[in-house]
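Shown next as structure tokens: one chain only, the form predicted on its own.
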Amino acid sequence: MDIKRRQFLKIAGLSTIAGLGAPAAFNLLLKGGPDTVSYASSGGEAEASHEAAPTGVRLGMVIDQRVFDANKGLAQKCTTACHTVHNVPNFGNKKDEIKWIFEVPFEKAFTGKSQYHKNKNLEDSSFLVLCNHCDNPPCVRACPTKATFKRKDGIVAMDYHRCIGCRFCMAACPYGMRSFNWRDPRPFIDQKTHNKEFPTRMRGVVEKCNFCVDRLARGQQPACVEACGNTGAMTFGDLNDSHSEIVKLLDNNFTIQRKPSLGTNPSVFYIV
């Protein structure tokens, strides 16, 4: 893409957001129709919902926090598997850190829930967070080049070659699940574990979890799910298939989502 076009899109977009103000800009990005819950009008945390779309496949994930609490170190195993498979660089500092899946405390994962006298187990737990692959993703509408897009199976994917580094998607994502390559990541990929089957990125592009679309195409499970083995800590499948394991889990367990009141309709659920 021509450098002048890149500069124009960055400057024009930033000016627009600055003029609207952050809440107004986010509200504008989130609007998807008359039934969408807006950021400005939403109240407290809504209950998790997994109502199926009329037709087609919608891929999602259930994370059983009870299993992770009982198996210390399993969450780190998932993170290592994901970052190794996707050639996520290790810059060695927080400022430049690239993260696809990582652990955060309960109060950072579920900011809409009451933090006053919360359950002791939740207080001591760290939760794995990743891209929620929302059914109503504001990041997709924010991207001026369609570098981030929603597939027919519900996965919110990235085309790194289309990314111009404007970071509008990062501003639009209410979960903070995207990372930006401020530096060239390639020299910081461990060559001993370099996965030549997955493309490396370049400086100036955004990246995030993609539900392992490359592995799904080969009939494999996402790397984090595979790393859990048969523990049941993570379950991946079709949210629109009433006979799938993931739907059975949702039907038989109380689950929560991250910020469901925003109307983004996340595809990641947590059993607590």
Given for the second form:
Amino acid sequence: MDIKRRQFLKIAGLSTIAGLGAPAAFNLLLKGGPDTVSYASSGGEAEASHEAAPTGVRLGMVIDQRVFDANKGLAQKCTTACHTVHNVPNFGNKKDEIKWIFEVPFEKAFTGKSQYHKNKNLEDSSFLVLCNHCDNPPCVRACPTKATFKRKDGIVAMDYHRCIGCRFCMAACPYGMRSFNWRDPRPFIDQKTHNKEFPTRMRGVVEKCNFCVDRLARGQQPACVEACGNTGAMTFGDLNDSHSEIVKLLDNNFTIQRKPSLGTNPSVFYIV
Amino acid sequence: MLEKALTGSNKYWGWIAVLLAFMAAGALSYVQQYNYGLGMTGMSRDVSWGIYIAQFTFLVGVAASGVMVVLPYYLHNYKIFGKITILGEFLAVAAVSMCLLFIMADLGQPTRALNVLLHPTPGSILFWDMIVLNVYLFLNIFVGWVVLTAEKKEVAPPKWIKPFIYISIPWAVSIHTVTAFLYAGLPGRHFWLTAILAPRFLASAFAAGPALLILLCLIIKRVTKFDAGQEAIQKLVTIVTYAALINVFFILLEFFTSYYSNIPGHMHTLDYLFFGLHGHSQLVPWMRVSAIFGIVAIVMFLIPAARKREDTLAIACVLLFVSFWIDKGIGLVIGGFVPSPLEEITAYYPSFQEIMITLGIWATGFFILTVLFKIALSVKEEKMIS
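What would the structure be for the form predicted together with its partner chain, rather than the form predicted on its own?
Now the complete complex, all chains and molecules, led by this one.
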């Protein structure tokens, strides 16, 4: 009795699987499939083009390096503006260093892009790097407490009160854009420029660029963008709004992202 | 049974006193670090994990290696290990305790540690690591204690303990696998981004852990009446030798993939660790010592005369343990941060306080180990007398 039932179930099971699978398999063999050639992608742009039309807001930034190259000192102005607005301390040493946006040479910003003869323009040019507010952020994946999280508008934000200071996010960020408060930062904030509208941090938590989420809420531009004035060096906006200025820039210029092969889909683009 | 830890010879109390002194020194340094912040350590923006997380990673392996005596005894009924199973389990307890202490020492906001439970995040590997480590700690304390109590009463262990023992076997593998996943899933850290990181971790763990257990057995033989027996120790030697050889094989695989593919990002850290990168060779002496010690130890394990003599066996175990401690406890974690994502090279030197805290936690681990072993061995000695 038992054996019969087992056999019946086996046969029934196998024939069901065969029945379900066989036509599909035959179809594939006969037609060769519609997708004999398809493209795997690694870059954010390529990825996006394969997806259904994106919905919702995704905030991003375009950095026009041509403008920064023509205006020496402008990048420094951006850094100062950002670090002042956000009460970023200045410890005066590399070990304790905290930085949200800073200048680095091309090969540091865009590692792995070799050049046999370095482009003359790149030689004394330095690139502003900041949190990329990735569409697929590894730091958010790593955080064990959701102290760093992605907002609906694409901003990768931090909750300084929830962070336990494990620094997993720092190991996870492939761009080196996160800083840790190795010691009490408050004595190292310039009292003359202290911004009472933005919180200071305590020791033992991680921090980074937040795309000026609080300024955006008040209808202002990010501090670095504002510092650029009307030079057009930095453009901030919604990457999903086809009428926005940033999308027009992306449409009309060749832009690059940092380490696109990692699949993080950075929201900061550079016109070199 | 705890009372058995409260009676002992002068040597026992002397050893306890030494450990307490180191624990106190570590605690004092920790108070300093707690008040000042992690800036007290040598860590920086670029090398954001240092010897705390390195020790943690190494010790997860020591903890997992308990399974190397538990599995043969309980799954294959290998009776010879019956005498030392409890030692393997209690070694795991001490090692996991150290792991948890090292994590706590490394947190910027230790008082918020429970946020990991208050805001559970299944997407984070650290969340899972916390779960598997704590469950493993519980399993080993529980199983060890129940089996030892039964031994004391001279009855067979209760049947209901078996499921806990069987669960603890794959669980041991899980703790080191999950710990490897902390590293192996991070984009942009080429040195860690390797699918054989978890197998590598397990191989080095199953070599270093039992090597430590052999050393402990040899020490115990001198200071107590308990003898694990030549056969058990030689079987451990076989396990250590195989695991060590597999680990060396895995490391050579990493070298092949990196250097034959010739992809710069894959070669950078190995260059930095073994040959020096752009003139930076801070860790090169360490890694070379690790390589030499490892090879010498394996050769000694392979020579019958060397592995059968207790003194040469002890030397081989020490060499292997030190070799793998450097490889995993220094090279793997600290090396992984060089070069940084911006391809900068930052050196890391642990500070005085950082070293004292590290020694203090090791002392705490050995304190737990001593007390647990004392209890277990007292029970066994009593039986031998009666």
